[in-house]
Amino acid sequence: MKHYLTSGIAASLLLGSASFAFAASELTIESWRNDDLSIWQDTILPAFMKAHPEIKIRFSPTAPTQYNAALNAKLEGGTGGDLITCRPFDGSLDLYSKGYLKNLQGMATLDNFPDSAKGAWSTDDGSATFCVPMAAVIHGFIYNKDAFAEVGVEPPKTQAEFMAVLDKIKADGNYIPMAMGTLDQWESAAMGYQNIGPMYWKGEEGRKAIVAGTGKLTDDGWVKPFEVLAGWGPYLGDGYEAQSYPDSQTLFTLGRAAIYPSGSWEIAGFNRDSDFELGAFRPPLPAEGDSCYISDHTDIGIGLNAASPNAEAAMKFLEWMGTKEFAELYSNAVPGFFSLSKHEISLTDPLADEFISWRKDCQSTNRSAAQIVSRGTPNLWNEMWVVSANVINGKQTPADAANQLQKGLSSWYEPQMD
């Protein structure tokens, strides 16, 4: 055991005291995700220290629109848990940059996850990795097996089919064949674009070609499933244009419409709000025989806090993070928020399983405009939003689309200009 002797401790035996003790180190985990705090305190945190009994930990959530803000606060005064959690890419990024994180490059834990995770936390040129990955959520679609079972239709692998089954629930007309609004735009870009885009500027790949200017977005992988967006209009239900987020969720738990297009974040509410049996399918390929990607995108990591007193007791924590242990107990305790790791895992949850089961066959990606591309005016990411929306509403062709988006790109980033 490396923690030794507190000052107190040390005069007490200085004093002619008998009683000898190894002092326990205690730690603060910062975090967003104050609705996983009874999950940390009665089943992560304890199986942890169980095995570190010199280890004590606590889960100290802020509220997620003041997270940032009070991280920020506490690490320029100094008081800072020891250990971090992290948002992907650049806001963490920020934290590194100013000295607020350490560089854990090295670690071999770091080993247990592939690059595509520890890019979210990464410099730009890869010579640090300042958090360990810990989860993602994978994208792809939802259906109800109820509604699937009774239209007769089963879950489709290829777009061709894909088109085949929303045909086929629209002309049954018990169901709306996807439960989709445009209202708020963004879910036109998250679980549209970037749900089926993977499959066509083939996932990492496109991504980076991106990143490095050696890709446009006017290229046919970047046109193409704005191409498959346009057709979606018709199967979304009456007006779809005003319907919101939550309308769409309540559609589809309330069991009026077959298909969610949207990701793993989802079952938990969903497990809860539906009476009928879930399913969930992998994004469509567009052929037969072409090659699977997913958008398995890094949602949250852990750091240490550059200042941290206890360094050596949260690098034990960070270790443990890699191990099989950890993503098992995980992404059990919280269905749909799945370990980065490369471990293959058991999930207890059927509709969990099904989503982490695609990385078998499929190759992992993040949203296109998470990394680098998003950091200058017009916001790429923003820029996803307004158009997916409109190629959905048919208020802008997908040529046009991807001419706005690279044209945005290319006015202020310099690997995409001519």
The other form holds:
Amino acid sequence: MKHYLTSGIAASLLLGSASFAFAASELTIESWRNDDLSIWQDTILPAFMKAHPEIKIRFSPTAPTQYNAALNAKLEGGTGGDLITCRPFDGSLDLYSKGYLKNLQGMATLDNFPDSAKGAWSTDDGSATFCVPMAAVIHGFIYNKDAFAEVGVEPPKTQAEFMAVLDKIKADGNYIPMAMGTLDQWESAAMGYQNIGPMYWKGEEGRKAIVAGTGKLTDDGWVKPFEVLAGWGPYLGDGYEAQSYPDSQTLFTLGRAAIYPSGSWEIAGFNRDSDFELGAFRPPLPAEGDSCYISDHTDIGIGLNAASPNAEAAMKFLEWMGTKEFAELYSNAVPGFFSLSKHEISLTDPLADEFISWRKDCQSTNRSAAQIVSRGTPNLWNEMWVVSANVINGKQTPADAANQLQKGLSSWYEPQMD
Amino acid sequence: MELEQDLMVSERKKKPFRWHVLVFLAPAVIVYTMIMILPLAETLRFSFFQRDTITQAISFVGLENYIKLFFDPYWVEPFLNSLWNNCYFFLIHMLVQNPIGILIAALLSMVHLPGKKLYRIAIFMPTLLSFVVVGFVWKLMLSPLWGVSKGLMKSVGVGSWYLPFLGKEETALTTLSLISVWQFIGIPMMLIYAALLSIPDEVIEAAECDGVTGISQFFKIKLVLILPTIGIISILTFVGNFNAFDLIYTTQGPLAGPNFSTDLLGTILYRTFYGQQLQPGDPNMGAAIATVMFFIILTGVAIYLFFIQRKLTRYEM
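Give me the form predicted in complex with the partner chain now, not the form predicted alone.
After this comes the whole thing, all chains and molecules, with the earlier chain placed first.
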């Protein structure tokens, strides 16, 4: 028995080192998207390998919560994969400044992406880009088409219409107008403030002004969305203060709520779990005729491990990621995660297609706390969670909330100091 | 004179170095040093360093982390808030968990109580459950959407008192304290129960002969005899409460909402050390908080040992 055990261990050790040696001639992609494993293995990678038969490539995901720590450890130990899936902004910037990611500046494929997409994986001054943008998620409202037909309302275009729709659904009484809770606080900030906000702070223009220090979080454009949020409370379900994120999802997919403020990443799950027809409308315009801005949050990119022995092959893959073929393949395989390239692509999922269609009339922007301004204490993004929930709960006035954010930011962020 | 020398020599002969003492102590000392003392010392050392945000180099900064923690309003306010919440959390346990624990133990130690074993097991059971399970189950029961609590309260006529308990600043911390009480009430119950059983029958019989029975017997005889155990329980509760983290994290998330009303020292430590979404983790500052927590707990235990435990009279039974 013991003999078998030791030989078993020896064999597995040998196998381990063998696969290690083998890995050197094969590209590995590090990722946290373990949900997408089969999509990569069955759809995306075969398509690439068909065009490049000389390259072997493997998708090797880690659980999302462990990804950052595991990746760091692997890179430090020199065993990281050739291609690294990049978290947006500071997570990857940190890897780049430690020298783990290669500077991709000058790669032709990067020209296929708009600046707002590349910004998530560029240094603060924009002199280096270290990951090829892959996917973004778009914020908006998903609604229950059956419920809308039953109550007799149309998807709203402006804020005034939006409130009228909520009122009508509430008066009808069969549905909870909106499924959202404030227990997890994250929902209030991401699906509330960051969802409707860009319309008011004018997308990138407002966001960049905060980063540059020329705008303040107490400016009108940043207070208004809080004022809108303050009006949401009465339209949420009973006891929404103790409703968590999974609660809201379930409430909506059970067909008990009419509107779900959210984002495109829910599409796959909602398609699976709901048995009514889903629709989506974009965040309401402040007033008829205003220009439109959507939160098109850059979420996933892929970069090159600076220590990769297969850099040449890996570069070929990165080049391919800029093609229309990849954009269409990926966006269709993972509905709700949209390619960031400039190519016009067609999607088979109607809901995903609705979301991506907004890019035509609206300007894209990132979540406002994502770049640079969340590096200090107090952390701006955390504060946004707390004050957004407070505002919806009626515990803080919109002006107060904005003041708190500005005060916190200006306490450590040089360009915002008076 | 000679005799004295003889004695000394013989004494020296009598006491060779007792190696076996070291040998027997070694395993405990080594293990304890490895898993307790070294990490503690390392944490303390860590708290004197800080990573430079630009060069990424870690350098010695002396007391800077502590100065920041105690004087920077953005650190000291959340810290004091969590310290206060923690004291409240502890207070609820002392006021609810321990008295009820004693009461249940007293009831269980009654001679003629049917189903004694069943109660004992049922009440002790939650202690064995994982925090995650407890947090999840209670969150579900208290949920305004699917929870049973609303219906239960209605059925006994207090439906109008129902609130989304975990979502209100005013009620969240009290609710979580009571959940924790529910989970851990088995510990004081068991300890007190054991202490009550160990009271010799002669003492009780003597009391009965003197006409001290029933409730007054409990307060005048039994409670006095189990006071040292109550002291131990208080200190266990104190240490447990000031290290609490899991329950808050599983029910309220890392930001201990609403509006940090359930933030405990443990959650603020976790957030600081490991970071939270866009907040980068700061292990050095985290180590400083952990060190302060350690000293808070140490102070509490020391106060108990030097001022309270000495005054407790222990009766030989």
